[in-house]
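Next comes just one chain, in structure tokens: the form predicted on its own.
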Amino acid sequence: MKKVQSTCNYCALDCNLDFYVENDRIVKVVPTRGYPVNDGFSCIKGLSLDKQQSTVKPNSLPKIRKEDGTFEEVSWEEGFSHVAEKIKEIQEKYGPEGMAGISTGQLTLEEFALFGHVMRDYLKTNVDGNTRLCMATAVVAHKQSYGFDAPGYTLGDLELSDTIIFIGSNPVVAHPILWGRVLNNKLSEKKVIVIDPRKSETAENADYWYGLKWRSDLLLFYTIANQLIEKDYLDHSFIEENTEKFEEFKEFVKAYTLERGVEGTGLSKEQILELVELIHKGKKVSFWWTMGVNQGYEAVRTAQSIINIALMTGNIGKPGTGANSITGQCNAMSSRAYSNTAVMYGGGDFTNPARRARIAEVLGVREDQLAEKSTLTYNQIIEGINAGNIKGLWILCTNPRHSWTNNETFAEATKKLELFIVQDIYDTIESAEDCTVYFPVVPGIKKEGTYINLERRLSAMRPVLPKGENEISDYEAILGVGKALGMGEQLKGWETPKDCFNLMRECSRNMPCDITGVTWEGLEDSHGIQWPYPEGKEEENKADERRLYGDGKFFTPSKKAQFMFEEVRENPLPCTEEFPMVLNTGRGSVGQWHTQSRTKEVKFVEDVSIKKAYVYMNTKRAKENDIKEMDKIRVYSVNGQDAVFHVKVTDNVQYEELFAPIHYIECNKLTPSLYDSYSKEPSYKATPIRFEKM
């Protein structure tokens, strides 16, 4: 029996699991002792992964639609070709935007960075991942405050904060091993503090929990920074050796008076100004957000009202404190700052001279071989489709019909379509339904690469299981494409995923992200590695958990960190006479893990999860309408459509709202089109509803 060592791709802890495998078969899954994300504990999810090995049988080769619509099982170099040609027709008649491409937070490094290359690079195209739809908010607040996306923390200081306190974030659900960490923390006075409209599961383990009213997070924080100032509960020397346009900040929050904080977030006075006291007599105060505050239509600035109070107390940089964004997917991290959409490889603009004149001499190509602007974001890519300018897409490990954003748009998008590849380890997804091209591709135990979590840690992915006849990863597939294309020398040294490590890891040279340091054969068997890790500073940053910022240097050209604020907007989907509700989602429990596509395989997941979409409603309202548990009705939306929910009765939802686990393809029918203005994430969290029972 052989033990490998490899890293669990569902959410953004990345733990590490240890594979025991005999004839090909995994016979056990056991956490990975002393790896200092996990430390011997695993959730079900990756306790389960074991269940993969059977997902793609042997003989598993792409399938192409016929003009009859069935399909018909082709080689895979005739389904490279037959994509190649689908392509260059597409770009020939539409122009090279006349194909798109939109990937996830799932992929691995190399994976993200190939598909980069191939489309972005080469085919002068779009690609946006469904990071967009989690982690875009986190993204653009840490670039405009910290100069970079660099979320500073370690899941360390977890253990070492006083006053905890989550943001529209559910770990005990979304991220149970990082709630671990908040277990571990055996301070006699630490406070564990819950902001949410939702008595969540883990606002009920909270000590303190603070139920405002839906989208008011920006109010009550610039409420409490307001009454932080005023009781001069202020880090002075902080704030004026390490930031700038906190004179600024401080005279616009003069208008959030505590009257206006209590009017707009529906807490009392007294709830206020126990939160600030909180805040000011912790010793190390950490603050943490993720989906609640990332998936709004002012999150950007939301969550830069996070980092404000973080900076302006001092609670950065140091142990157990941070303004923290949690990270939704296992290699979110790496879709950021490897994938060529938004920034160039290792971070960077497209119009940067000297940036693009350092990627085109990695990859050894010329400048005008680079993608040359950042793509466009998901939301304009779908708008596009269904506008006639996109006829191709290309769509990788991810399920948009069921997860995007009002996703009857998806539906008649993917019917507009010339080509609709899909490429992943599963044709029953949703979004498979339509597709004329489905590649499938082999799960992560049968694959190699790099993944980043949440706190920077690259670990690998190694093989568990060898691929069987006629199974591919995703990184063959894109390069079987890329080579059916006609690509050449521009894909020379990208030969294996190795390699394209190797030429990533020269991409982030002298970039925030630097990870010269780390080598391919390095992550095996590790503890893995925080960046930066820039080579010839081993030995500096040897230690397994590492926080940034605590010299007092950002990233911005002052080295300052930039308090930034603007005032609260008039919500453009407010509840009205027809629509009096709102409707919150969020994840349901444990087990289940986004669109249930993997999850489903897991029988004893599925056998303790609810079969049918449901929701969370008040037992007030419920009593009122005569409903009771598990009792049907119709919500309708403000985006036109409708769909059949039951109904769980509890007190742990307010009495205007509804709550759905995103699971079910009818939570995100009934959400609206509505973007943050600066990361175009979608606004999940609270759309105007009404119901009726059934």
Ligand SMILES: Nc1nc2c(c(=O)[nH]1)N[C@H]1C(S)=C(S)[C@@H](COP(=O)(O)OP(=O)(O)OC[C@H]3O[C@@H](n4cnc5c(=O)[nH]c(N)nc54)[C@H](O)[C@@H]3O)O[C@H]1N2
Second form
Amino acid sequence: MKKVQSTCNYCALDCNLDFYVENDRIVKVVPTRGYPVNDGFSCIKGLSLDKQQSTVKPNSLPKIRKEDGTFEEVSWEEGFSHVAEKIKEIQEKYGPEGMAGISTGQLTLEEFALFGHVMRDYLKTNVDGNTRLCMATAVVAHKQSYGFDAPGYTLGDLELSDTIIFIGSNPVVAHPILWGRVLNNKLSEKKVIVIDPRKSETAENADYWYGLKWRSDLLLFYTIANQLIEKDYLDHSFIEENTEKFEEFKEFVKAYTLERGVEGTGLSKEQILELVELIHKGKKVSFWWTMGVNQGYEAVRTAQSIINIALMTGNIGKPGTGANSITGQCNAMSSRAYSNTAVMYGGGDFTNPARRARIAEVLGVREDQLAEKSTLTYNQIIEGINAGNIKGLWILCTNPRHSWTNNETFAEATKKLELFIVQDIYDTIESAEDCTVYFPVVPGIKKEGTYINLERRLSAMRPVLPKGENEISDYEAILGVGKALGMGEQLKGWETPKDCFNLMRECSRNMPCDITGVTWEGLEDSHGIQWPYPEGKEEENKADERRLYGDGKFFTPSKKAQFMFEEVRENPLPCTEEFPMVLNTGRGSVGQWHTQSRTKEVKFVEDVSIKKAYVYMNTKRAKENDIKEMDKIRVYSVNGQDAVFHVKVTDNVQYEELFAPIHYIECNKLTPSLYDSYSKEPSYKATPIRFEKM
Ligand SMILES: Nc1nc2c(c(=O)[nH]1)N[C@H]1C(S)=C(S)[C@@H](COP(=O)(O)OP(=O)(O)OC[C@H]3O[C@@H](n4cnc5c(=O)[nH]c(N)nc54)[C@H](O)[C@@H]3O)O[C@H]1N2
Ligand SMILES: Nc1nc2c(c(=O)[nH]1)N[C@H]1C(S)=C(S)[C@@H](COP(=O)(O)OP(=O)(O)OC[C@H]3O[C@@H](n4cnc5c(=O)[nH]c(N)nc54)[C@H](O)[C@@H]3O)O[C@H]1N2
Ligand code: SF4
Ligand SMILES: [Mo]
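Next up, the form predicted in complex with the ligand. The previous block was the form predicted on its own.
Following is the full complex, with the preceding chain placed first.
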């Protein structure tokens, strides 16, 4: 029996798994013992990866839609030349930006690096990622506060922290192995605190739950900051030596009185003061945030209000501390630095002359052969299609017809496209319904490449099974189109994922995310390697777990972290008499993954999960409306849409709230086209609604 160690390509933990293979069949999946992230454990999704060998159709060929609307199967060569011709035609007719792409945080580093090269460098088009729906807020917050998009923690910090505060984060469901690390923490003084309007599965298992009013986190953290200052619960020397703009911040938060905090957050004075004391008394306080923070209309400032608290109390860079953003998708961290979308390979702006020169040198091209600017954002791409300016779209490893906010606007957009390429492992996804070309590619178990997890750890994906006849990977599909487009010399050095990895390593040299010491072979069967890992410094970086900011130095020009703040804004989409309640949305269960295209891989879940869209409703509200478990309601949204849901009755959501799992397409039919002003991440979590019993 052969054993192959590879990476789980669902969530951002990037657990490593040992696949045992006999006669080209996976017979057993065992979480890798001794791997620092998941040491012999994993969740049900990782354990089910072997199911891909039967759920993904083997030996599929590309499909092109004919005039009569039916599909014709063609060879890969025909598929590539058809797509290349269509792209050229569109760019001739509508200009380079008449074509666009949507990338992902779930492919390998090498795959979206190549996609970015073909689409952005060569075709001069726009490509944004589904990471925009997810991590864009944290990216902008990090860049402004720390000077680089560099989450500094290591997962071991969860085991060392005496006060662990989760904000808008539900790891019991969304990051079970991370929650396992919390359980590993045996400190007698350990306290787990959850800040979430909903009594989530994590809140149910925490020591403290603060069920604040939705979208009031920014107000809460400014109120807390003001209290910490008034009580002088500060780390003065850290503030003095390692931060800037504290005095301005101090003045600014004076207006955020306890009374104002109580009124706006719905928490009591005692609750807020208790939280202040918990933060003060903790010796190693860590803050962990996820989508409850990232997906709002003032999300960047909210993330930074958490960073500010960590900075002013000196809870950063030391064991068990940090203002820590938890990433969602398995490779969002690679996508952020290596997709050539918002920043250049390895980080740095498209307008930075030194970076342009360096990247051109590494890729062996002229500077004018590199993308000239940061991409249009996801919302601008969809709006561009609907306005008739963009006529071609290529999406890979994402299902926006379901996951995009106000998702009927995506359905409307795709009908206007002359070329719509969908590249996926399942042709049954909602987004494929209107595609003009479908590219079937092999799943993770047949691919090779690199993943970077939430704590900056690189790990290897290696083929567990061989590819069958006609079967190709995402990398090969993108390369095929690049060649058909006539990229020629510009693809030199990109022949294989390993070649691409070596280019990306060079692009990272001397950047905060330097990975020049990592080698393709060195990553295999390893414990993974956290960046930075520069060449020549392997010995001093050999520890399995490393964190950033231990020396109090950040990546800004002054090396000091910045206090970033701005007045709390009035909610642009408040509840009204017509829409008096809010729709909260998020992950439903451990086994369900986003748009559920992959749920069939998790057989136990597929068998038991609810097939129809549902919402959670507060018991009192249900009683008042004579609604019983699994009754149907119609929910009307402020965006003008409505949809039918079954009801599950619970005390864990607020009276004014419904909570919809995102795994059903109805959910995002109702979410609005509202974004954070800086990150352009959708505000998915608080849509004004009303409902009607059916
Ligand atoms: N099983 C499973 N695991 C997953 C995923 C999956 O689809 N399925 N997806 C992965 C991905 S890509 C991501 S990004 C992560 C997401 O991981 P999480 O962000 O942890 O999950 P969510 O359920 O989206 O949202 C977390 C919480 O935010 C809360 N929230 C809503 N509004 C507010 C608010 O105003 N303030 C505060 N403080 N909280 C609020 C919600 O009630 C919810 O409990 O999960 C990853 N893991
Ligand atoms: N209301 C609301 N909406 C949300 C969120 C929310 O909290 N609330 N969360 C948002 C977030 S954080 C995220 S990350 C997005 C996720 O949204 P999506 O990215 O649209 O969701 P997925 O279902 O993960 O889509 C991944 C697709 O890739 C395919 N796939 C799997 N493996 C491969 C492969 O190797 N190659 C290729 N080419 N395809 C593959 C799968 O079949 C699937 O169709 O949803 C966002 N939408
Ligand atoms: S916790 Fe995340 S990475 Fe680990 S097995 Fe589960 S889905 Fe995969
Ligand atoms: Mo995500």
